[in-house]
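Single chain ahead, written as structure tokens, the form predicted on its own.
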Amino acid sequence: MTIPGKSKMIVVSNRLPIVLRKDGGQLRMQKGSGGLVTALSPILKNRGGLWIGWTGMTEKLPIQEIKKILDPFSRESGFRLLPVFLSEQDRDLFYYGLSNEVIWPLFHDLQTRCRFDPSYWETYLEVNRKYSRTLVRHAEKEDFVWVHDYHLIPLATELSRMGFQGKCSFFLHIPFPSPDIFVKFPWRTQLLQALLHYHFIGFQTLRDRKNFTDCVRIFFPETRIEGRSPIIRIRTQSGENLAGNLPISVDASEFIRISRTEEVARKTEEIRKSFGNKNLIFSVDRLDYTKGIPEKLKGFRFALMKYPHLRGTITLVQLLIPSRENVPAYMALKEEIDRLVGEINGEFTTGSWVPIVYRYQSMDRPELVAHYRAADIGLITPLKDGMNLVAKEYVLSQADNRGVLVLSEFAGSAAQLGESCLLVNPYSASEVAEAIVRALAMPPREKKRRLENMKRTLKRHDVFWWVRNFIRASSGLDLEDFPESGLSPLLTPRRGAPFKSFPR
């Protein structure tokens, strides 16, 4: 069990909070900027913590060369990075294969995109063994081990097989499917058993947690579920687990602060003027078929067709963040988006107005926040999403309280924001169109009331609330129970007989 004052925190995720690349023959490091990095870096700092993950490279490199990069980052960040090394085959079958050609589409209710290759599952397990071998060299029984996301579901099972007797907690960042979808997964029983090896299993929403417990009841009929609070107890023949719904978020104070800076205020005004002060819809999505980008474009086209008064008065700015550009399904999606944008602009463009401004690029945070602040409508229409932090970023960036959030009812964030935003079914072009018209006609007082309601929710339940509550729910500890400490040694001393042998 975790012990106040004696436990260290160990985070395990598919990737380290940095990415290594070869640039001109030199090894370079790029710092990560995702929500998980933002949330956990200050929590791990100077607490003797560890972060285990893949470097992002498949090339074999001398450990001394990697240490030259990782050690300075570890000293600067205040926690130790421990790399896991994957081969090209590991990457192709574990990451591109089982993780992103099976679990990702299936858990987003897009089972027709799944490729159930048996070699994927075997490599998925083998790669999880690699992660577990790295972890057991550094973990003590009393440590708090926090495993993240669908890539590493079998990790606790593999740790048990290696004899590790500590407790592990898990958080699933993507949705968990309903039983009628999950039943299609060829290794469904093994995956459920793997999740039940975790002491605590965290989900984004109550819907996801319920889907999980429904699946457990079907495949393990003796299961008993106890409790009705955000944290419940699951009793099976193999033991007991805790499960909870704890929605992840963003650093609310930071987005509010940035949105009110002079730099962002200036950029916001420049953006509005550049579009002739027309009504702006802003959408930002990573290139992914779960984000509902073609459906959104069709909804916008329907709005222009059905409501002619919108023509010449409104512009959709679609920011598309490059992702997995070498994967055929993503290449095909990019081509579809390019085609739709071209068709819509070709159909409706006039001499002084282009309906869609399409940007395929990344954008730094001040520029992004300025676009959020400039937009009259934030249009976010995933077909399904574990949470969708863009919706929260848009709300928090509304320093002028003038925008309206139009959000897919299938985004996890709809559970928190649904009463104050305009919910739509992204598959319905008419619903998307009607929401656009309604948002534009909304009185300023109502816009302000809705935004302030959402901001209050997000300030109360920000990313640091998520971290603290996850730790408390899964271990009974508070952050203060992890004492300040220097960097953990790179390798712990060998113990006499550290782990008993388990059959594989």
Ligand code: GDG
Given for the second form:
Amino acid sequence: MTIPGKSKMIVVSNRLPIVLRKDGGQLRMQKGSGGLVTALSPILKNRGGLWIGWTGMTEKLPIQEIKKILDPFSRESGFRLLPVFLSEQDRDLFYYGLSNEVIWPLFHDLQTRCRFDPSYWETYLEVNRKYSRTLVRHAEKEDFVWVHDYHLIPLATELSRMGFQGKCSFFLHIPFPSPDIFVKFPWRTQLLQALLHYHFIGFQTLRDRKNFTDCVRIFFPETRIEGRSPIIRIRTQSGENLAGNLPISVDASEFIRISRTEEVARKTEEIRKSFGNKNLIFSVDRLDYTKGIPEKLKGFRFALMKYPHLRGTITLVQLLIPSRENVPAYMALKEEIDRLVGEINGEFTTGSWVPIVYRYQSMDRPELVAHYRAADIGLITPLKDGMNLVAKEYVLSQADNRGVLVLSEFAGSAAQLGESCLLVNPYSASEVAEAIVRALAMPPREKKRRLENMKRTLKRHDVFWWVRNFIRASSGLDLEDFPESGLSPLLTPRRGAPFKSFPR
Ligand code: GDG
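I would like to compare: after the form predicted on its own, may I see the structure of the form predicted in complex with the named molecule?
The complete assembly is shown below, putting the previous chain first.
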């Protein structure tokens, strides 16, 4: 049980909030900048916090070399990083395999993309045991253990098998599918049982939580559900759990602040000028088939075909962030996007206008925010998405109240923003095209009213709201109940020194 003033916070995620890589024979560390790192760092800081995860490398490295890199990070950030070591086989079967070739596509309703290889499941469990072994050496019964995402669903089961008596909480960042999709998962009962090993199970939206309880009812018909949204109690024959829908978000005030800086204002002007002050559509997506990038390009092409007055007056700037580049499905997607961009530009480009400007690279945050601010339309059309933070960032960066958010109805963020943005079915090229036309014709007062509504929601429910509410709902504790202290003792050897050797 968590105890005010005594519990420390332990976060477990597939990856650490840093990436290690070898650069010219030298080991280098790159800090993560994602939403989870931003949200959790202040909570872990100076509260004896621990973060457990994989370094992203499969190479065996001497512990002294890793410590040399991780220790300064721990001192600076005020919390410890505990690395989990994965072999190439672990990476291939656990990370690329069960996590990303089965759960990821299936939970995004893309079952035909699944590769149900029977060898994946055992390694998935085995790697979860690796994470558990690292955790049990450092966790006390009263600690608050917060496990993140689909890679680590069996972690709580493995922990209790190893004798850990504390409670664990879990947050699923991706959608939970409806029963008719979920039943296709070959290890479906084991996966549900594993989720029910968590004291608290958090979902992004009410729809995800309902899909989960519908599945639990089908496989465990004696189940009783009590209470009402956002937190409910699930009673099964094996015990009791809490489940909740708590939408993740971003640091709203930070996006608002950055979008109003002089630097961003200047960059925004430069961007608009460089496109001859034409109307701009901006999209940012990680290279992933769930993000609906080819479908969006087809929607844009349809708009140019059906509404000739748009030609020469509008440019789509598509930023594509490299991701999982050596997975064949992602390589094929990249080729499809390259081909479509080439075809559309080939068909419509004139001497003074190119319809799509396509960048396959990352951007730093001020540059990204300037693009959000410069864009008349934020076009975000995932086929399915747990939340989609880009949609929220686009809204918060609208310092001039210029933009209109066009959002897929299948993004989790549509549950919060759906009333004020333009919702589209991403599979319908004509709906996407019509939303573009409608957004361009929208009167400034209406744009402002819609943006203000969305900003209000996002300021109220920012990422810090998410963290506080998750902790409160799952443990009854407030942030202030985690005592301020220094770093927890470094790699305290309990039940055998964990870092003497490198398990494979
Ligand atoms: C999973 C779920 C859920 C991207 N490129 C750059 C950059 N980014 C930042 C964005 C945004 C984040 O990455 C992407 O977040 P999403 O929510 O869109 O997507 P996933 O990576 O698929 O995340 C998703 C999320 O988990 C959280 O629970 O919302 O549904 O799939 O914050 O800004 N940031 C910068 N430069 C880039 O080039 N600075």
